[in-house]
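The data below hold one chain only, encoded as structure tokens and taken in the form predicted alone.
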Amino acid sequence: MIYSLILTTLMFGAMFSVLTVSLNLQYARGGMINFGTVAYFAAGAYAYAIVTQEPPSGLDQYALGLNAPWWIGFIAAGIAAMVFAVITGWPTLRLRGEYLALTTFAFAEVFHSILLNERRIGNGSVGMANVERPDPAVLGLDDTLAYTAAACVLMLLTAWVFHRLLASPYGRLVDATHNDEIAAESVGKNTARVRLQIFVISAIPIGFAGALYAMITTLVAPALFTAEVTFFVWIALALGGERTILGAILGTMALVFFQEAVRMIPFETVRSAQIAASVEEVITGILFIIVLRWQPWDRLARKATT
């Protein structure tokens, strides 16, 4: 039981971190506020079912099935993740703090209501089953295992990759954009070309994160990519501390294992069931205030503007 809780944890954990890091990215060194985080995860998952399943036929309503192997799919996943950013930022990043925040939000509402209406796009509510994944016992490797381990490696190479860009002359000029914008335009820099390169860089791992998540579920569906996914995001950067990469990481294992460890304590009834999930929503946004109180929301967001 415990093998298996610090394997789901570090599954899971990892496979977001990758969203809490590149969320750090856009908003603790880029000044960004995107509430619509979820949005890309759900671009990259739906990308990759779409490339690699097969067309449709009996009760499919889906309109395409490319049936392509994993690989293209998960290429296609990064793609899809950093067009849906060009289309999403050109428009909202000339806004500032909470009206950014609520433009991302609404962006990520309107593409949940597409993927739950349009049939046409994966089934609607329904969703796209048996989605395609690599098979590890080809290699003789454990399933479980064997994504953990491809979770830990993507979420190591976006820190790795977003840890180089942010120690480059690049990443200097990324935090002149942040402190001092009005600065950084007085010596000839294009700050809003900035912002839009590092909110589209950002997205392309959020993507690959939504492939490995259609893998390892094998279920894209609307109700798997709500705006949940997006709070659990800022709560596991808010607990870990921003502009760390080490505290995004911490922040959401420790949130992944909190979350898992009361999944897997038997419950007699499916009412008490219930009721721990209810209380593990609650426990988890008591954590989010107690953190918040420690760096208030408004100094965050003054931070934000600045």
Second form
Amino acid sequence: MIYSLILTTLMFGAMFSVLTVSLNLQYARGGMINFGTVAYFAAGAYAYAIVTQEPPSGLDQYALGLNAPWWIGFIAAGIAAMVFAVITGWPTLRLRGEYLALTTFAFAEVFHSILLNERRIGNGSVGMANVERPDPAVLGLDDTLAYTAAACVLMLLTAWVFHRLLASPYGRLVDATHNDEIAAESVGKNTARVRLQIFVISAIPIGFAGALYAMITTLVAPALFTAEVTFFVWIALALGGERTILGAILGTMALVFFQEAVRMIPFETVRSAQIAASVEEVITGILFIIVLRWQPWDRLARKATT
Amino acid sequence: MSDTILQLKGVIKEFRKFRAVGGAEGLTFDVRRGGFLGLIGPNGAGKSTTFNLISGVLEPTMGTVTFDGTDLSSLSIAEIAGLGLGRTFQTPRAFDSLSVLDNVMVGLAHDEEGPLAALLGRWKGTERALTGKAEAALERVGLIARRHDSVSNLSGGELRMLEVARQLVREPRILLLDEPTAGVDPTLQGKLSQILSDLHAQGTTLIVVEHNLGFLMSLADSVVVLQNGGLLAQGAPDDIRRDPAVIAAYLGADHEA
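Since the structure above is the form predicted alone, I would like to see how the form predicted together with its partner chain looks, so please show that one next.
Let us now look at the entire complex, which starts with that chain.
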């Protein structure tokens, strides 16, 4: 049981870490508050499903199923998230702080509503089940183990790429843009372009994570891609003490571990399971408030330096 | 090539109903190529606003600013900077999360500054060459020993010099300095004075806003005096010192002429 708890934590933890690490790049380094994270995740998952799904038949309401191999679907997921980031970032990135947060949140809600009501995309609220996925048995691997490994690889690759991106003159330009846009502009830097680049670059891994999520659950449906996902990754980012890639990963792992651990408890009655589910949400909320109010990581960091 | 590098024509800037720059008929003056112009006037005369209008931080309500034949009105701050205009700010602006050296490095036009170069790791050669340039600028402003410090450890005067260094590496054709000596100690002021006369000798056009008239009048070859957003007087430093209107509005009667 412990083994399966660790494995699921690692699988979902690594997958959601891709989201928190990307959010960390946008927020901590780029200074952009994106409350529409789930939309890029959903764009990736739906793109993967549409590209790999067989053409519609019978009761299917979706219009397009390309029946392409999984890796084409995976690439399409990254491209879909990137395109969606360009479309949403272009008109909104001149907005600052909470205005950008509100706009991105609204974009995500609109996108969710379209997925729900436009049945030709992915069967509306029913979603698309039995999403195609590569079979790890070919390599002689257990399903969970293989997808855990895949999630970890995607997470490490994302972290490595972002680290490489920022430990460079480009990272310096990103920091300068975040610190003082007017000062950066007055030495001739195009800060609008830098902001859009960061916004788009960080959306790509989120799209890949969406494809991986579709493979793991073999289902894409609007109910999976609600604002709750966005809040989840934001809480994970705050828990981990934003600003570092490692912090973002640890925060996500801790939060996923906590949720999975509650799910593992063998409840006697349905009622007690329901209570546990509510208590889990309450505790997550309380944790979030504690971290924001007392900022334990910042204190530890300050203690370490003095 | 015309003798005028920068031209303000009927420039007016209004914030709601308040006319910050422009006076009665709009602000008009020319800046000579290679000249050293002092821009003075009482607090609130519109000196910094004029800088903001020239550098694109603000857009004129009316009138035009022309830089070497190019109308600046539809250009962004970065585009104007790209034409060869450099400026510092009344309140120094630094990139807080970067080191002193990196603050200067940002000022350089960097060919390998994009995301692709970062991913491919192709920037190290260019970076090394540019670091030398940035360090030379820090040497000139007297901050070389602080190059690895965080900018939060710099004093107000040092931040001003840092801003000057960030502009020096860009080798702008025209440099606008907003109160460069405020909060700067006499030693550094001496260095600054040396830098400005070197730049002047190299042909860089300079416009300097300054209340420290002893500093300014020894360097400038012409002076523009603003009052309430309008042009009060314009001329050689010696004529400005003797101008009764300037004495009444700004210098004060007991000013040693």
